[in-house]
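The data below hold one chain only, encoded as structure tokens and taken in the form predicted on its own.
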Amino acid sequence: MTGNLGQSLSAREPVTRLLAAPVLNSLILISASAVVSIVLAIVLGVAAAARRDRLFDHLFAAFAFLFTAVPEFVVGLMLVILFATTVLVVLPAVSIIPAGSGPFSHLDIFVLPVATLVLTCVPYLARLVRGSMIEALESEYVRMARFKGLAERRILFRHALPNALVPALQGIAVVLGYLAGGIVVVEYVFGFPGIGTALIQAISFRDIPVIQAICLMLAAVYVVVNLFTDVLVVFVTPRLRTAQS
């Protein structure tokens, strides 16, 4: 309640000072992954709904089911094999930030961790957007827009998409909550110096204050994201905003 998270038992320094750099690194990783995942999921979901039961929709379904079934650490190892070790050597296999330098001076170390989280999150969110878009495209107001002769592109982005995004907001909250916890595994796979790696090290050293602080942060992120999403859903849905008890 006072913001004093205690002192690390292993490092013998305040937990807030110890976790300052890992928290910043993880925030950058989560933010980049969330932005890419949300944009890519909306694009894929809208494209699959607009081409329902066509080749693109079937390919999208296969992609979604494949990466939904594969754990994030397997996806990370596959990317390391493809782009960092065996097939191509174009990206670093581990995401280590040299001492004395900031995270923005080594942006290449973020590529594989971000790609791993994106490939893990996009299938769920894109399928949710696709389902919402299909429901919106079959609604009465979309039929009326087509009867008026509006262009299909305008119907998609001006009429169907804004309404389809309302159910997807809850899915975005789930994805952001997952990112807050999923980074633990991904950071360990790539050796990324974030709160996930700090949590694993704290568990190894039985550093209880650090473990408590990280778990508190992850839980707080999950609660705040869900509260913010609930408020946003009410804000963008007129019937919820104007409903009277």
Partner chain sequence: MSLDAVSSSSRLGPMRTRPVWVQSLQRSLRTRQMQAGLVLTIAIVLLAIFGPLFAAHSDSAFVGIPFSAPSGSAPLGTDFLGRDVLSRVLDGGRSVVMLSLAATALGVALGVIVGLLAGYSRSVLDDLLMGASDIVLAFPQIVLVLLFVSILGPKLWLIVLVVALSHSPRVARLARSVTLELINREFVESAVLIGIPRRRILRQEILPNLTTPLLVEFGLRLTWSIGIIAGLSFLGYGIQPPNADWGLMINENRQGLTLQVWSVAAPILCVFLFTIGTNLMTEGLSRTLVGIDGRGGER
Contents of the next structure:
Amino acid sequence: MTGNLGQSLSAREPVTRLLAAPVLNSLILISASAVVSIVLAIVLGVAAAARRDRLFDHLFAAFAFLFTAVPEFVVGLMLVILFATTVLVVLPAVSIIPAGSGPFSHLDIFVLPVATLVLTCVPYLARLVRGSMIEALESEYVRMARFKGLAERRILFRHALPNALVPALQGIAVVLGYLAGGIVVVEYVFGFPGIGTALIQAISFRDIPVIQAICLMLAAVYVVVNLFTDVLVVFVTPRLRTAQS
Amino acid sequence: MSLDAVSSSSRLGPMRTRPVWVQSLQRSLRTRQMQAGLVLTIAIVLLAIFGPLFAAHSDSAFVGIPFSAPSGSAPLGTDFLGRDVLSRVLDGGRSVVMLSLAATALGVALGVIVGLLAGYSRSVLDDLLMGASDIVLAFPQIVLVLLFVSILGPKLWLIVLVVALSHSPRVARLARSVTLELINREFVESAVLIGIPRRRILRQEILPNLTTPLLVEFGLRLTWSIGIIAGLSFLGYGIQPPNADWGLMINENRQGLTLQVWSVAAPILCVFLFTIGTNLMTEGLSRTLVGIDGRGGER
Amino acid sequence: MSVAEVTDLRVELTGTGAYVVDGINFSLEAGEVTALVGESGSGKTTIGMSMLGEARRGARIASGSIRIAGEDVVPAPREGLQGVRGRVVAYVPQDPAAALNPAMRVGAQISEALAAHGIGRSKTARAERVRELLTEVKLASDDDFLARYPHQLSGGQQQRVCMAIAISCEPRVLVLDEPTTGLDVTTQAHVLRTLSQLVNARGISALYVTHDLAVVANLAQRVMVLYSGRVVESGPRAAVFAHPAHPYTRRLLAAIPDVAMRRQLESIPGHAPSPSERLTGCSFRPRCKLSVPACEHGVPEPVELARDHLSRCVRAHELVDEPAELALAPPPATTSLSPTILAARDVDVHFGDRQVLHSASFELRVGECLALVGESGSGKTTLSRAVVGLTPSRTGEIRYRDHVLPSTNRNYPTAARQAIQYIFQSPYNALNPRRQVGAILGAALEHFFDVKGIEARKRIVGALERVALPARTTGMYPAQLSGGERQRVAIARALVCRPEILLCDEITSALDVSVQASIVSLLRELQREEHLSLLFVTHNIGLVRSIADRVMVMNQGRVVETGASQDVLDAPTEEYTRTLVADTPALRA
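For comparison with the form predicted on its own, please write out the form predicted together with its partner chain.
Every chain and every other molecule in the complex is listed next, the one we just looked at coming first.
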């Protein structure tokens, strides 16, 4: 491995230079979607678990199992119809970054792509959080904490949440891995100038070096995320953390 | 001598002797999710299979100017070439329904075999199979499928095969983890002890315990298949024009979204309802899933 | 003046409204231990939880009142139970490993209870208090201990931490829910001693929930016996044990093995009704040998037999004067002249680098029952698994008749596979939940004898009859059977193989005492009538007395002592055996 990804066949320039801007754009897209998804999923999941079998929980459940695994392009185009073309016209339907300006000066183009990715990730992740929170809340140690006379808030955040974290972390890893694929279709829907669009273009031009480079990057995301998760899981589980000593 | 057996069967009333997974299915039929999901899914499947019989126009007939609004002859308007949207929606579901069912069935079957073998062998074979599936897993499903289909051409059998392949490591992991949990159970040990051959242990002791989790997994994978296969034709690598297909229609007509929303909204609605239907069925099933220990499933 | 007063407590299922417990009345006195005894499903834990104002999911406290030290627990006070729990009434759990938060340090788990009730002004003051508490429950109180996580403690230490938490806010009532179930006898003895001291020193009243009458006999001042959701008998310990006045109490006493005497364990036929299947009248009636027509009419009211001694039985006055009859078991089989069928010599087992079995040897003679007894980690299960080749590495010699057995099961001769049948501890894991009983038995039959069809069915039904299960059990799934029934199926599966040796690995430890009694008598019967040899692995020394002809005591991977069970238990020659016997609670304390 030399770090040299070769020369693009169609654009006749080095792959690294060709992909620099798209990689940055996609990174922003993925990170923004991941952060919003994770925060939203934890908040919704914990709230639903704490209000188990009450109205909020039922509404949450209805939302979550309706939207789990609905294809991204379906969600994306529904959002376009709702907010960009037909029902309301408040957001751009396509994500164009004019030449010569950076992605940060056009934040409105991120709204719909990020919303699409969040809508496809949150149902899965939030259900996972809810499930592991409920498991923790039904545990013996939570009952014991109640019998000590602790406040419900402390029980939720100090006793249940830390123990519900491990499944949530593994879920986050799955979601990040999934996002790496999700951006391909979502970028194509919005014409977003990222590596997803670049990949589809490269495929149609049979531009092998570019395809190779992008696939390598996507696989790297998976490997790094999983490695990082494994380490994190050990870190938040005292039983594993203290195993060596 | 205790006779606790006698009383316990009277406690349970008439004996139920159907296999456990059948009982799970029956119980799930009583959930609202399963009922709603079943209605939706069956409706979409019927639409896809029998739709062509009711299409007023051929899928390639021009009935008006492009992107014209709904009218008497074209109730959902026309598409970017002036063809009848309703007729094309009726024509365009068959492939996605058939392909996703076939790909899911093949993928789950493949995954089960790999997972069972890997979990039970606990040897070089396990490392090998899991290593291979890790490589497949490292590529996002849609990217993997896209690569193969773009290189080898959009042949239907290839789409089925590649989607199945992309599912199988995920199913295999589930099957493997259940198998690993089971092989240290005492009932498996007891079969090992009297010397029952490995193949029979897999078939008789382990496989029956996989049926219920696999039913749920099938539902989940089916939803994903729909997304991938529809997505593939949305990207232009599935059914080729001028044939009608929901994913393809969405892409063809989306530049006219501001002019004629139905040419996009109708196929989108079909795919959306189909996935919601399979989602609801999966949900209903997993609610009544009986765990390995006879405990209730998902909360 | 009582510390706690429970009046007309009723807990019912939210769905059907059927009661889980009903008509519960009792009071707790300062400095006393009151035992609440019952088998699984009797409602004992439900009552224990109610003392803290809690009902499990799917149940609710429907009526009645619980007042502790002048404060209401039931009905719940308006400002909530938070202020009452921990401060007025505290809880010691059944499974301390599950009850301590795995992600929190031990010290923090104790001090947060203090903080919740405003005890100790500062962090340092609370830390000081935590140290005192740990000393009081006889644990180390240094910083290192405070910083440990629960998984770094032994079972006994975990339970002591739970006790420290429980007493931290000086509650008036302590609810202990089978606190020693998972512990070894020696650890149990220590924990119980600490408990007695705490109760005495602090004048706490303790409600001790348990299924173990033997523990109660050594600990409690008052006893309540619970059956199917009602207290059927209550009174001072001596009265209940010496003059049991309810048929259920009498049968329960007869079912319990006793380390002090070789008892014939008598089972109670039938099973306790669940909330949805209770009959009118006395719930024990269907299982009671002494029932009379009057038992069908209405729930028997408590009859006062002596001061504080109550029994809910229409014939209580007759029973109380009749001494409890406890049959002795027949003398042990004399098999000293019988040939050896199974022998182990100098067996070592390693798990990785760790040696868990150190040159263990034994001989099992034809027709005898040899008990392998020891605490957890003694190597008793490892030895029994080594016999069938289930340990990863094993050296030394194991011999079945003329066969020297190979070290792993894979190479076992079919004759040995068939003759030595292993019966597992957990009735829940031993049977495939997805196969019908007939198929489970049929698989073994087809494997060894290539028998199918009608002949197979005949043999399967025969084996089931042998273990007192009806023929229609063949069509049932394990989930449809009770724990005792599943264990019978496991025994039947062994029997269809036509074995010579049954290796029973703690097979009654997950069962209620009355069910245990029936399994034990079944094994005795099989031993006698089918000339089976039994290797009976157990941690329960009382049980050894009732079932075993000879006993082998193990400790830390070594055989400590072997001999006729009577001799070993009455006059142990080794120090370890002596402590073990002394720490085992005897019924006649």
